[in-house]
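Listed next as C-alpha cells is one chain, alone, in the form predicted alone.
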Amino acid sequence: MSEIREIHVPDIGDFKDLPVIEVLVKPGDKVAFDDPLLTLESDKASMDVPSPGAGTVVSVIIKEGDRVSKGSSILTLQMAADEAPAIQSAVAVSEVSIKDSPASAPVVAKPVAPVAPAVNASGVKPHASPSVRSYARKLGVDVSKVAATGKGGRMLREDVERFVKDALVRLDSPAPRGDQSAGLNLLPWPDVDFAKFGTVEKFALSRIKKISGANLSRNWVMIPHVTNNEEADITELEAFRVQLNKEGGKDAIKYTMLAFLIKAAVASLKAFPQFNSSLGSEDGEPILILKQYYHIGFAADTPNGLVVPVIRDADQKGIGQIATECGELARKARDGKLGPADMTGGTFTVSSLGGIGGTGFTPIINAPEVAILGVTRAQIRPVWDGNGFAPRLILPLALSWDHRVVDGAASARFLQHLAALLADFRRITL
C-alpha cells in the first residue's frame, strides 16, 4: 500500500516570499529522505529544501520564479503507507530543530553571491546545490560543463573534483603533432606545408630547446606576468669594475657586471622578501613560502640554447667568488657538463643581454620563482645634474613578476632599491 502526500515548505525561519531559483526534481523521480527538492534564495543566502521522506514524485506544484513561504505547496509524493505518517512528525521535529539547533536544521542556509543559474550546452540548467556551486566557484569551474552523476541528474562535489582532475590530466598530457594548444581549448596550431612556397631546410630542435620550450610555454601561460622597467646609473660602478680588473693582472679574478648585479639582487631580495618566495599549497589551500636562502640563477648562452645555472648561497659570497663561480658555470654550460645540482634550487634569476645588446625585453619567470630580472646593454646618455648635462652610463632594467604574489607598488620599490645600489655600491654595506 502507498499514499500520495502533498509536501510543503517547512519552517525557513524569518524568511518569507522567497523566489524559487531551481527545481531539482520532476515527476517520476525517486527521492530519499533529506534529498534536496528545490533551491530558494534570499538577499543573503541560498538554501535547499529537503524531502521529509522517501518516495516517488507524482507532480511538481511550483516552478522556477515562483515565490514561497512556510507552508507553501511544493509537490506530491507517493510513499509507502508506513512512512507517510512520519512526514508530519519529521516536519515538526525539523521546526523545533531549526529553532533550537541551527546545525541540525533540514534547511541549510549558506551565504553565497547571487548568480544566475548556469546553463549547459543543451540548454538545461545543471542541478547543483548552493554548496556544490560555491565549491565549483572556488575552483574556477563552470558547472554547466560538469557531468552530473547524482540521482536525478544531481551534481555532486565528486563530479566537480573529477572535472578538475580531468582538466589537469589534459594539461599535463603531451600535445599531439600539430597541436600547440597545451589543452587550453585554443584553435589548433596551423599545419602548413612550407615547401609549397619555396625551398626549406629542416633541423631537429636541441634537447635543451625542447625542454626549455615546454617549460617556458607553461610558465608564460600559467603565470600572470607583469614587467616593470627602470634605469640605473652605473657610471661609478663600471669605473670601479674596470679598475679592479686592471689591478688584478692577467691571472686574477675577472670581475663582471653580472657578479655585481647578483650581489645587488641579493640585497634587494633581503629588503623585499616576497620576491624571494614561491607559491605552494598546504591542506589544499594556497600558501606563500618565503625562503631564507639566496640561490641566484643566471641565464647562460650556449650553442644549444639558454640554460640557467645557479649560484648557491650568494648572500654568503663576495663579488670575486661570485664572478669566479659564474665563469666556471658558464664554461660548464657551454661544454654541456652542467649537472642537475648546478641548475636547481634557484630563488631568483638574472638574465643579462648586456654583452649582446638591446634596450629592453620582457623576461619570462622561471617557475617556481616569482620574479626575474632582465638586463640589456648600458649606454652613455646625457643626464642633467642640476647645472648642465653630463655623460652617464645608464643600464636598462626589466623586472617581470608574478601578479599573484607581487603588486606594482612593491615591484617599483624593488627596482628603485636595486637601481640605488648599482648607482652607489657603498649602499650594499648598509
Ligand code: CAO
Given for the second form:
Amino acid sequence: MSEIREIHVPDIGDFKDLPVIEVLVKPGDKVAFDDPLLTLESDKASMDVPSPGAGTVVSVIIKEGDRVSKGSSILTLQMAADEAPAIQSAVAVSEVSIKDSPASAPVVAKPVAPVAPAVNASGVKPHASPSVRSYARKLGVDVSKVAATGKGGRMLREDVERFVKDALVRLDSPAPRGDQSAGLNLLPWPDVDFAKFGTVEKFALSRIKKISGANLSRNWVMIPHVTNNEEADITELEAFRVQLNKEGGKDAIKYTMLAFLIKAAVASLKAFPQFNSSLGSEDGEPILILKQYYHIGFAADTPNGLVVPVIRDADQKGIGQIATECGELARKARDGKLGPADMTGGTFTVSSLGGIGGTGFTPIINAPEVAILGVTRAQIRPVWDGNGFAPRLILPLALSWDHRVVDGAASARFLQHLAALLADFRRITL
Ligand code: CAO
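How about the form predicted in complex with ligand CAO, since we already have the form predicted alone?
To see the whole picture, the full complex is given below, headed by that same chain.
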C-alpha cells in the first residue's frame, strides 16, 4: 500500500517569501528521509529543506525563482503507508531546530562557500542531491568526506567518483610519498557568519580556482618546501632584449624577459639534473626519476585564476620561439582555451611577477615537479664595482625546492649558476 502526499515548506522561523535558488529533485527521484529537496536563500544564509519522509517524487510543484514561506507546496511524494507518520515528526523536528537557531539544521544553513570537508567538520550537512547521495551510498562513500565542486558548493556525481579514485590511489601509493592524507588531525575550519559583522558579498569560486586551490593545498602541506633567494645583474641582458625588440619589424617577435628566464632555467637544469626530476616508487621503494626532457611551465594570471601552460622541449627551441609560444599560450590561457595537453608534462615551472611588481615571494612547487623559480621586478640599484657605485639592473630570484630531493647547497649552486647566465648570457653556449 502506498499513498501520495503533498509536501510543504516546514516552519522556517521568521523567514517569509524566501527565493528558491535550486530544486534538487525531479519526478521519478527516490528520496530518503532527510534528503534535501530544495535550497532557499535568505539574506543571511542558504538553507536546504529536507524530505520529511522516504518515497518517490511524483510531481514537483515549485520551481527555481519562486518565493516560499511556511506551508508553500513543494512536491508530491508517493510514500509507503508506514512512512506517513514520519512526515509529522520531521516537520516537528524542523520547527524546534529553527526556533533554536534560524541558521541551522534541519533546514541546513550554509553561511560560507561550502567546500564539503570544511563545512562538515563544523557539523553542517553536505549539500548533495538524493541521486548523488544514493550513488555515494552504493559505493560506500561517506558524503561528509567528499569535497563538493558543483555550483553553489553542491556535490556532484564526479566529486564522489574523484573521492573514490583518490582513495584507490592512496591505497596503491607506497611509503616514499608518505601518508597521502597527511594525517594532520587539524582543527575544523572556523565556521563564521561574516554577515554578523558587516555587509558581505558571496561569489562562487571559478573552476580553475577550485582545482588549483586543491592542488596548491596538497603541495603546500605535503612537500617540505624551502625557498632560497638570489639576485641577478641583468643590466646587459635587458639592454640586449631592448635592442632586439628595437630591431624587429612590423611582425617581429616580442622578446620577453620570461623567454630568457626559461632558456636560462633549462641550462641550469641541465647543469643540476636533480631539479628536473620527480619522486616516485618502484617495487615499494622510493626512487628519483630524472627527466631527460625539458618541458617548462610558466604561471599565467587569468581573470579566472592561475594556470600553468607548458613550453615543450624548451631546450630545443630558440628564445624567439619560446617568446612566441609563451605569448600564444598566455593568450589562450586568458581566453580560457588551454587544453589538457597545453598544461601537462611540465618538469619545472617559472612564475614571473616581474611585469606586476614585488621584491620577492615564496612560490609553491607545482607537484610532481620538485622546484619552481619565482621572479619579481628588476630594479636599478647602486652596486659597488670596486671603485664606485654603478647603477645596475638587479633581478630578484626565488627558488622553492623539495627538501626530500634537493638540499640547500645544491639550491644555492643552482641559483648562482642561473644568476651568472643571466648576468652574461654568452655563458649559455658554454
Ligand atoms: N622586471 C621588470 N620588468 C619586467 C619584468 C621583471 N622581472 N618582467 C616583465 N617586465 C616588464 C616587461 O618588460 C613588460 O614591459 P615591456 O612591454 O615594456 O617589455 C611588462 O613588464 C609586462 O610584462 P608581462 O608580464 O606582460 O609579460 P611577461 O612576458 O613578463 O609575462 C606572463 C607573461 C604570462 C608571465 C604574465 O602575464 C603573468 O601572467 N604573470 C603573472 C604570473 C603569476 O601570477 N605568478 C604568480 C603565481 S603564484 O600565485
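Numbering follows the first chain given and starts at 1. All values derive from a computational prediction rather than experimental measurement. Take the two forms, superpose them, and find the largest set of C-alpha atoms that agree within 1.5 Å; that set is the rigid core.
Fitting the two forms on the rigid core leaves the C-alpha of Asp191 displaced by under 2 angstroms between the two forms.
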